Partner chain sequence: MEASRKKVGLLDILAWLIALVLFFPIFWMALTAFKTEQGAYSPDLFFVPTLDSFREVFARSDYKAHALNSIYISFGSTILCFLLAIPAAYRMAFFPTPKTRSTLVWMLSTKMMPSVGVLLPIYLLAKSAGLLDSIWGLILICALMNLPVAVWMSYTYFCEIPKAILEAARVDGAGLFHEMRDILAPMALPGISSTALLLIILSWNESFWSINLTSAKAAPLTVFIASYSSPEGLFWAKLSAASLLAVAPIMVMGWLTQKRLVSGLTFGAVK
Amino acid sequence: MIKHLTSLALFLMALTSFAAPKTVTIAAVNNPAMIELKKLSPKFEAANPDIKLSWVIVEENILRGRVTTDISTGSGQFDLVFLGLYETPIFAKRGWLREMKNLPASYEVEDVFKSLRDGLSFSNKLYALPFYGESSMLMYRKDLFEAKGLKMPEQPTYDDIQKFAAALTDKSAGIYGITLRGKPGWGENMAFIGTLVNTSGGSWFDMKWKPQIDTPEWKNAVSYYINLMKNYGPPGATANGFNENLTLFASGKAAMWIDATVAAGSLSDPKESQVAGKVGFARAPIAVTPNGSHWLWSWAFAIPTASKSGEAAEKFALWATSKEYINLCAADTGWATVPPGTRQSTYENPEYQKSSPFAAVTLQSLQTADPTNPCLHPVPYHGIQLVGIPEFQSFGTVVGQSIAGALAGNMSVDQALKAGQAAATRAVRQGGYLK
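In the form predicted in complex with the partner chain, what is the structure of this chain alone?
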């Protein structure tokens, strides 16, 4: 009897383990495009009854720490993770990610922007599929420009920006000529300042990995930024990151803002923005060179090698980054809110062009952002607003903190850059780049 019961129990256990759908645990960031994906994902589950999705959505910085711990210890808690353009090649180099090969022809991988494919590859192998991509551009208030009789050129320069900011600032009315990121961090203020330094002719390192932060190019760029912000920017700018600036601009307190192209969708949505319909879009300004004047970033799906449901995870990643998904999204909430910046075909779609006044500028910015050639002079690293080495997170943030200190008036520009130069020198020397 007992024997029979045992075999029955074993049989039942075997049955459940075969019939149970594979669970794919996804670690993702919280942003509008992601929330939409989660909302539409039951359609994928309905079409693939053998796969069950389980979501872990957290804030960007938490996600970065969480995913790094999980992947580096090979814990396999996550089957699919959101990785940025910065982490993907670094993780791939250590063998922590599954290569994205055998992509079906219907996926049309050539349709995905080449700049993103290059950024998400390591030694010519693709390790992540981009879910959304962004560059940076200039957003400005058309109504305020008209009122002052100003005209935005197609490709503004930083001299133009200074003139416009001076003309548009009206502190008594609570309107600031410009707002820019001031919150310290490699992905916060340094994302913008990095592009400003690039276009001013500077770079993080020369070909021998000698840090360049104490050069005149950096000093000019950073002094320009601080003067601009002190004279025409909002008070307390060192607390402003992307979100704070989005709030300032969306509530009509700023006339110009240079930041991520994804902001355009939120600014054009009357549910979120008080200035919807009044916003104009232009290429990010340039100074000495167009190289590296606007950044490139992407959130992409990657599969950790420790995942036990790799096949199922890949199936979902293919679906979520496909043309079909973009069409599905458009049918659900309209073209203006489809995940931007990944596929050429989205930008060729007349419906998208009609509903997104920022489509043309975004497309141009994405196509011309080249992480392999980010500066006036050749450099030994990849990345426009970042340096593609693991050490960058730490010294990038130190430099960001010094510059925020100078913006707050706690130190001079020279002191800030000297501190930054020392931090970067130490990092590349310890990392063995600088002999």
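Okay, that was the form predicted in complex with the partner chain. Show me the form predicted on its own next.
No partners, no molecules, just the chain.
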């Protein structure tokens, strides 16, 4: 009798163990493309009943902090995380990420743009799979331009932007000439401001790692940005990041917006945008040099080495970044809103070309963004809107906070840049870069 009970207990335990799905906890950013992925993810769970997905979706500044803390401490809270071209090689070098190896032939990894594969690798090994890729560009209201008799040049300049913004601002009608990121953070306001500094002839450091934040080039760029926003931008801009500006532009409250190319799909979707069909797309503006005038980024899936569900996490990452998922997304919301910027096959697809008037500008921007040559003069770092060293996320955010303070009128541009210069100097001196 005891023997039979023991056998039954073992059988029930085995059955329970077999039936219990493996939970994959995902840390992701709260943007439209990710919300769509979460919406479609039950299809993955239905095809993989042994895997259960648990989502933690937050705004990007919070995401970066939580992911960095979790991965660096090895706490294993997350099984799959959203990272970018900045964090992936740094975290991989420290042994914090699991290599994405032995990918199935059906994944067609060679179809993924090489610039993204390279940026998400360390020592020629891939550590993250790109969900979407982006550069930056200028989005503008074609109808408002036509009404004012304005014509967008093929390659706009920042002088053009100032003139257009002045002509298009109609605050009595609730229309601002331009909206730009003002929310502080190395990946928020500094993503745009970094490109503005680059094209204005500035850089974060010279070849000896001396910070350049208190130089005339930075002062000219930041003064231009603040004057533009104060005269022609929306109030309360220091609260506006990507999502807030997307809402402003999609609701018809701004005539121009310089930001991520990924926004174009949402702006072209009549279910999400009041200005769908009225938006033009142009290259990011330039000032004294085209170098570094538009950024390169990817939100990508990576697996922390401390993950308790690594195999299941990889299975979902493969699905979410596959051609199969792109087709699934197209069937759900249309080709214009599929995750852009990752696969050559997407841009060769006639359906995508026909439904996405922004495709050519996006592709051209992605192909010409060069993280190895981001400035007018040579620099010792890799990255366009970022500096590829671990210390950047700290001092980059401090600089962003100082510039946001100047935008809010709490300090002068000179004071903001002086504070940024001091923060960057401390960081690179402590890191051993500056002797």
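Numbering follows the first chain given and starts at 1. The shown structure was predicted, so the numbers you read here are calculated from the model rather than taken from an experiment. Only the largest set of C-alpha atoms that superpose within 1.5 Å between the two forms is called the rigid core.
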Rigid-part match between the two forms, P216 vs A406: yes
